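Below sits a lone chain in structure tokens, taken as the form predicted on its own.
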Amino acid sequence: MGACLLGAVGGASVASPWLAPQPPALVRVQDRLLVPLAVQDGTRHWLGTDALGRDVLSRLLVGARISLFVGLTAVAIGGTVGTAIGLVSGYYGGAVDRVMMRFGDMQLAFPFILLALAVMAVLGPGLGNIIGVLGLTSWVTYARVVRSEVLSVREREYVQSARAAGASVARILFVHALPNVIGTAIVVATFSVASTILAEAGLSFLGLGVGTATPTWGSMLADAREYMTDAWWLTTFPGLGILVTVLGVNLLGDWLRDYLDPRLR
């Protein structure tokens, strides 16, 4: 169910470029707040425009590439750095082991969003800034459940005889260590998917986000704030395609849980 939710919203933001009835970013104030299915111009405008005359859906499809490409891409960064220094820290231990964690200690106790607002506010709103915001700032996660899955893997007796047959760290670390946590921190990547993609549409809810040029979800429904009891579509539809992709995702999530883990099958 998880992977049919998700496949519709990445096939459809694929195919945005032929499925867009109207370019995203055209203006036709004369067609403003028209409401779903009506017809303007012998266009069909399928869930209405909003208060500059833009076409609604094509907006909803072009953001859904946005919130998925940043969710995906930050998820991605984070994972892999995180996942590096779990490795590390959790083989080496000792004051490598210190250090590390309690770094990632000082991160979890300064709040995320305070964080990414104070360096969104420097940096200025754009595609690049917040892909690196998003995944630099959630590498604590699989750093602390990779680290923790290591000190159990470091002990066992496979990697005791690598390591006594003077097999190289990088040896035992990608070869015996990360088969072994692989699995773990794909559960953690994919719910972080969800959660990345709502903390992109409050970003973008804020103006702190991708930048007003291009349509996310989260500038869609700030965009819609005064007209919410006027014009019910333009806050509804990027809500429902947030709520189905994260809901998406965390089935998914689930699922790949229930799946990687025998104990639980």
Given for the second form:
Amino acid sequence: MGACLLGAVGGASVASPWLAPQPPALVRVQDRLLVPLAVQDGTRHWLGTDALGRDVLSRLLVGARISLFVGLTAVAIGGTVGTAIGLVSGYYGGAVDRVMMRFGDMQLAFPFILLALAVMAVLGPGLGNIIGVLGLTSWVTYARVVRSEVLSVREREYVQSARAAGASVARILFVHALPNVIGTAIVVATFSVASTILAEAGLSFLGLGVGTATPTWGSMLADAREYMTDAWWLTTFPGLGILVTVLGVNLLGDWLRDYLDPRLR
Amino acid sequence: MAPFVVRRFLDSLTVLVGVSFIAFAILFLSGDPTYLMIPENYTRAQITDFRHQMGFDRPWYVQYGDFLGHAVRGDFGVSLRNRIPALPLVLERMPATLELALAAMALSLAVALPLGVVAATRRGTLIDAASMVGGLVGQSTPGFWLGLLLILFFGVDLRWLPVSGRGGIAHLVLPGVTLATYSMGRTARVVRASMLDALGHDFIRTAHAKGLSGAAVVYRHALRNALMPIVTLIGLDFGVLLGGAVITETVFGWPGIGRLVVNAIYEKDFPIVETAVILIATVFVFLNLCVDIAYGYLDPRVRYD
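Previous: the form predicted on its own; requested now: the form predicted together with its partner chain:
So here's everything in the complex, that chain up top.
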């Protein structure tokens, strides 16, 4: 179910150049605020047009691309950094562990969106910036989960014997510890794709996301606020897009959790 | 118990020092505020003088030490915009934000607790499935979008509720519901999972066997044992609510810290941003300290070593 929803959104975003009835940036002021299904000059605007006469469906499709791209890359960054820190921290323990975990506590003391907001305010809007911010503010969860798994894996007999046999730390971490924790990390990553997409939409809504030149679901909603009472479709569809995508990711995460790690059920 | 509380308290202080450093770093990296503060016709010499006077020409660690020294005494600098001390400006907005967050928290728990318990006790029924799908949808709905839809429906179409500003209970309904939705979904799901876990224990069978009523078993035996993860989540959720308030307050024109921060960001008034960030983090850290201490009362098995 989750995979279906995601597949539909993913497929639509990949195929957006062919599916989109119009270039998403094409401004036709004479066609402004057309209701959904309206036909104008031979083009059917399935989801209507916005205040500048741009086709909502075309913009939604590009927005899907941005949302998924930001979600996936930010999570890849956060997941890699967090898993690496968790592995090292859990394996070595001691001072390294204490410093890392205390640092994580500090970061968790900030409500996530507030930290992202403050950093974006300094860096300014931009695709790279938002991916970096959302990626680097999410490492703590992975680090904690992976660390606690490594703490128990470290004491298992096969790891002890690998160490006795002279395996290097890198080998123990990557060959013995990582496969044991990767399932958990993937589950965390899936849920964090969902929260990252929501965060990106929220930041774009506040004008501190990808930037105004690119249509994103969040910025489309921000633009829609002015026309809320006259053009319900401008408010409705971008939000539905976010809801369907995030719901798909969450459903997938639920399924993965049951599948990969029955202990978490 | 006492040594544990002291140690956790010291831990929290360390975290807050770290928080102040991160907040300072954000402010520092935002660039030299000189040009936001001086008149345009200043000469180069006057600018150098001004920077020296304000201490902007000192190395970052000196500036941070100075900042921390002042912050401890409650001096968080002055708003660049209207030259008013930042702390009172932010503190003034605190009650509104706390009111909204607490209302959302109360609403979320009032719905999520019974829903989660019912879903767990009637596992596999339609009620269970419906409430869990509902929970997942709640968790997947972007709050600001829900806010816009609520404004459109209850404020504009039906004209039942005020859509902007702070006032009586009526003003609290729409933003409260908007903010509560996410944590409601998440809490309901955690309550269910935690209850299922508790209901699987032997003491539940014993309680049933000795003839206790179903309600007594569920509420007195199962729910009490299921509370730990729920309390942890409440502590964490409060942070999510405070953060979510940033967007919700913007949508509903709610005069809290969130809207203050967003406006301060637009106006590049970084002392305000910094103060608000530190203050919210302080509330959050303190709350989680309370949660940790509450563990001992909820579950005597927790040992503080």
